[in-house]
Each structure stands twice: as structure tokens, then as C-alpha cells.
Amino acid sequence: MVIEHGGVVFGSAYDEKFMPRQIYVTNINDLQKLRGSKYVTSDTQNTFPKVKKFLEEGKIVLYTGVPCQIGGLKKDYDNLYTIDIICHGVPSQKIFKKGEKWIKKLEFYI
């Protein structure tokens, strides 16, 4: 509904290195990039300034993330909607990368 009204949806998507990053989409077909659990905190990158820019342009913005990410947004806008994803103590990206390296080493031996 947000996109149908000319808005922007922010959420977590894997990048080319299989690391979750917060991105935004403006096309209904691109929403599929934001689906599914990532099991690690995504990098917010520079999304907060982008959110502010879209809000000041009068666009509707929906931002999904873990509670600490949502807590970083200034919520003084009537056109900002947020969804907190339940956080069960997700690991940092540093631990995620270590796990990835461990799996790659295992694959070498298999």
C-alpha cells in the first residue's frame, strides 16, 4: 500500500557478499528482496538521511528493522511508519562473517 501511494519501503536485503544491508525499494516487484529472515543485524548504512529526505519531500516511508534500528529514527513525522522485527539477540555481522569463514573451511575438507 505504501508503494502504491508513491511511498518508499526500507528493509533488510542481502548484498552481493551475502551481508544483510538496509535498502529501500519503490517498486512492488522489488519487495521480494526484503522478504525472509536474515538472522543477523543488517547494516543501516546511510539509510537514516535518506529516510529524512523522503519524509521532507512528503513521501510516505515504511521502515522495518530490529528495535534498536527503529529507535534510531526520529519519529516527528506523520508520514513515517515503522515495524519492529522481533529481536532475539541476533549476532553481530562480525560473528556472521566468522561463521561464513568456518563454513568455507569445512567445505574445503568435504
Ligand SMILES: Cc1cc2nc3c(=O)[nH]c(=O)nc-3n(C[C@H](O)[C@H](O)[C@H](O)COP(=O)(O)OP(=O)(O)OC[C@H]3O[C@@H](n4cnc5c(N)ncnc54)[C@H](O)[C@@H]3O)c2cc1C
Contents of the next structure:
Amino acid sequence: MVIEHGGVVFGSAYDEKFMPRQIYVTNINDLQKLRGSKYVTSDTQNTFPKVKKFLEEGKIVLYTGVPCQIGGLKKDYDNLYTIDIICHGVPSQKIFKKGEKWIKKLEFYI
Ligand SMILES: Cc1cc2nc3c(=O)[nH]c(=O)nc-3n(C[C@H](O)[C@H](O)[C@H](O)COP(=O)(O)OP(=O)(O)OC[C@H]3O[C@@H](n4cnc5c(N)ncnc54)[C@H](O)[C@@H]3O)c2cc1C
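Could you give the coordinates for the form predicted together with the named molecule, as opposed to the form predicted on its own above?
Starting with the chain above, the whole complex follows.
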């Protein structure tokens, strides 16, 4: 609905290095990238200033993320909608990277 009304949807998508990043989409087909749980911290990058810019242009913005990301957004705008997913905690990207190296080493021994 947000996209059908010319709005912008922010959420978590994997980048080319398989790390989750907060991105925005304006096309219904691109929503697929945001679907599914990524069990690593999704880098918010510079999405918050982008949200502000879109809101001030009068666009509807839907921002989805873990509760601490949503907690960091100012809710002073009527055109801002947020969804915080149920989250017991998020492992850091550093841990994920270390795990990746460990798995590769393990493969060497198998
Ligand atoms: C780190 C983490 C912890 C979770 N802990 C719990 C829990 O304790 N209990 C429980 O019942 N469920 C937990 N979940 C599951 C989560 O609540 C599900 O993603 C959600 O229920 C699926 O909702 P949906 O059907 O709308 O999925 P979808 O329509 O597929 O939407 C998934 C949404 O999650 C967002 N998202 C995915 N990964 C991340 C991420 N790493 N950071 C920020 N946003 C992200 C996407 O942008 C998307 O908007 C956890 C998920 C994650 C990523």
C-alpha cells in the first residue's frame, strides 16, 4: 500500500558480501529483498537522514527493523510508519565474520 501511494519502504537486505544492510525500495518487486529474517545486525548505514528527506518531501515512509533501530527514529511525522519485528537480540557482524572463518577452517579438516 505504501508503494502504491508513491511511498518508500525501508528494511533489511543482503549486500553482495552476504551482510545485511538497511536499504529502501520504491518498487513492489524489490520488496522480496527485504523479506525473511537475517540473524545478524543489519547496518542502518545512512538510512535515517534519507528517511527524514523523504518525509520532508511529503512521501509516506515505512521503516521496518529491530526494536532498537525503530527506537532511534523520531516519530514526529504523520507520514512515518514503523514496524519493529519481535527480536530477542542480534549477533554482531564481527561474530558472523569470525564464524565464517571458523567454518572455512573446519571445512579444511573435514
Ligand atoms: C535478529 C532477530 C531476532 C529475532 N528474535 C525473535 C524472537 O525472539 N522471537 C520470535 O518469535 N521471533 C524472532 N525473530 C523473528 C522475527 O520476528 C521475524 O522476522 C518476523 O516474525 C517475521 O515477520 P514477517 O512474517 O513479517 O516476515 P517478513 O515479511 O519476511 O519480514 C521480515 C522483516 O524483518 C526485517 N529484518 C529481517 N532481518 C532483520 C535484521 N537483522 N535487522 C533488522 N530487520 C530485519 C526485514 O526488513 C523485514 O521487514 C527474530 C528475527 C531476527 C532477525
